[in-house]
Structure formats: C-alpha cells, structure tokens
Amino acid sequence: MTTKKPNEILISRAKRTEDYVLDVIVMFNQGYDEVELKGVGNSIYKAVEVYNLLKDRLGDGIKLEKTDIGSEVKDRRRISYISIRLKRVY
C-alpha cells in the first residue's frame, strides 16, 4: 500500500464525501474502467460511505469488483485499512 496507482483515490478526513464521489465520476469519465478507493484508520467509514453514495447515484453503472480489508504496520503501530475496487459497467 505504499505506492499510489493512477486509478487510486486515498480517502482522508480533509475532503468532503461528496468531493470524493465527484472525483470517482470524473475518473470514470476520463476513461478509467476501474477505480480503487482506499480508506485508512478513521477514514474507513468514509470510504464505505463514498461507495454507498456512488451506488445510489450511479445504480447499475458501477460494480463492486473486490474489497480487501487488513492492517499494516506504520511507525510501529498497526493501522487498519479497506480497499474497495469499483468497475464501470455500461
């Protein structure tokens, strides 16, 4: 989880949830077929909320491709994460 891919969005508490929803829609419009959302620590809930808002807004236009949960050690602390991979369906 150390390198960021071009189709990856790291969710943090700095931006509003609606801004992340818009970022995903823009990435789909730019031609990406898959987008990966990653929430770490206290931002896990926000990553799930972004997915739920996208599903409400786009309906069957997106598909949940894969979900990973786990933890990684950072600065001698174990931090939980969630990775949600979405696929565009047309």
Second form
There are 2 protein chains.
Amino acid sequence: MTTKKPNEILISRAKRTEDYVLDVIVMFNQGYDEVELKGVGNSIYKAVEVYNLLKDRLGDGIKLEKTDIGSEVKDRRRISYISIRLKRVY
Amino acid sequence: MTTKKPNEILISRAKRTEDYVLDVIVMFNQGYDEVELKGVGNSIYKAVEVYNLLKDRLGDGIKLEKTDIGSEVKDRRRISYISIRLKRVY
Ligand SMILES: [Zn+2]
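If the one shown is the form predicted on its own, what is the structure of the form predicted together with a further copy of the same chain?
Below is the entire complex, every chain and molecule, led by the chain shown above.
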C-alpha cells in the first residue's frame, strides 16, 4: 500500500479537486488504460468527488472498475482509505 | 435513493462514529443479515470509518459485500455518496 504505482494518484489536501481531475485526463491521454485514485483519511471524500467530476466530463468514456475501502497503517496509526480504479473505455 | 430502506443507516454529523458502529451491531442482533451504510458528502469518510471499526470488532463475522460510489441530487444540488453493504457471516 505504501509504494505508489505508476498509474496511482494519491489524493490529498495538496491540490484542488479540479487539479486531480486534470491529472487523470492527462494520464489517460498519455496512454494509461487504468488509473487508480487513492484517498486517505479526510481525503476520501475528495477522491469520490474527483471520480464524480470525471464521470460528468468523460461520461461513458470511463468505467468504474473497482472501489475498495479499508484501513492501513501510516505513521504507526491506522487510517481509512478508499481506492477507486478507473478504466478508459474506447 | 431518497427513501431509506429498513436496513439502511444514513451516516451524518448527527452521531459519533462509535454510535453508528453500535447501531449496526444492534441491527445484526435483531436478525438483519445485511446492513447498508450510506454516507453523503463530508460524511463519506465517517461511513468508511464505521466500516473499519466494525471490521476491527467483528472481524470475519462480517463481509464487505459491495461498495458503491456516485452522486445524487439533494436540495437541487449534486452531492457525492458512498454506499457500503455489509453481510453478516455465521
Ligand atoms: Zn482492470
């Protein structure tokens, strides 16, 4: 869970929701077929928002392949996460 | 999406995470086999927290059957939601 996969975007307070939406669109344009949004703690809500904004913009161009929720240890604390896997549909 | 199903718990700011955990345990004890946690907007994070606390306490006694994310219209505004369906395992 800790090492970031190339097609994984860690959603945090660092950027606005719209910035993450653009990051995903850029990754799809770069040829990634699947992108995984990972939201931890308070950013879980933002990860779902990013998904919904992408769905608004790309419609049937993307498919929600899998949504995982759980908890992981971070700085010796257990914290909730969500992982949203999106697939490009041509 | 608006009408609440009997086995659905709408997670909101109204109660603490631990209270929702107890609500679910009570429902399982009342004989419900499945309980659905519904978190909207800022309460999406809390819904995932409730799930993780339940998992800590009940372990293999519950199974995460399905996690849905999306958006719905509420007071003429579109708002993100998460729906977490839990199944009792005997
Ligand atoms: Zn896939």
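Positions refer to the first chain, counted from 1. Take the two forms, superpose them, and find the largest set of C-alpha atoms that agree within 1.5 Å; that set is the rigid core. Quick caveat, the model's predicted, so the values are computed rather than measured.
- Relative to the superposed rigid core, the position of the CA of K15 differs between the two forms by less than 2 Å.
- Relative to the superposed core, K66 undergoes a C-alpha shift smaller than 2 Å between the two forms.
- Aligning the rigid core between the two forms leaves the CA of R76 offset by 3.4 Å.
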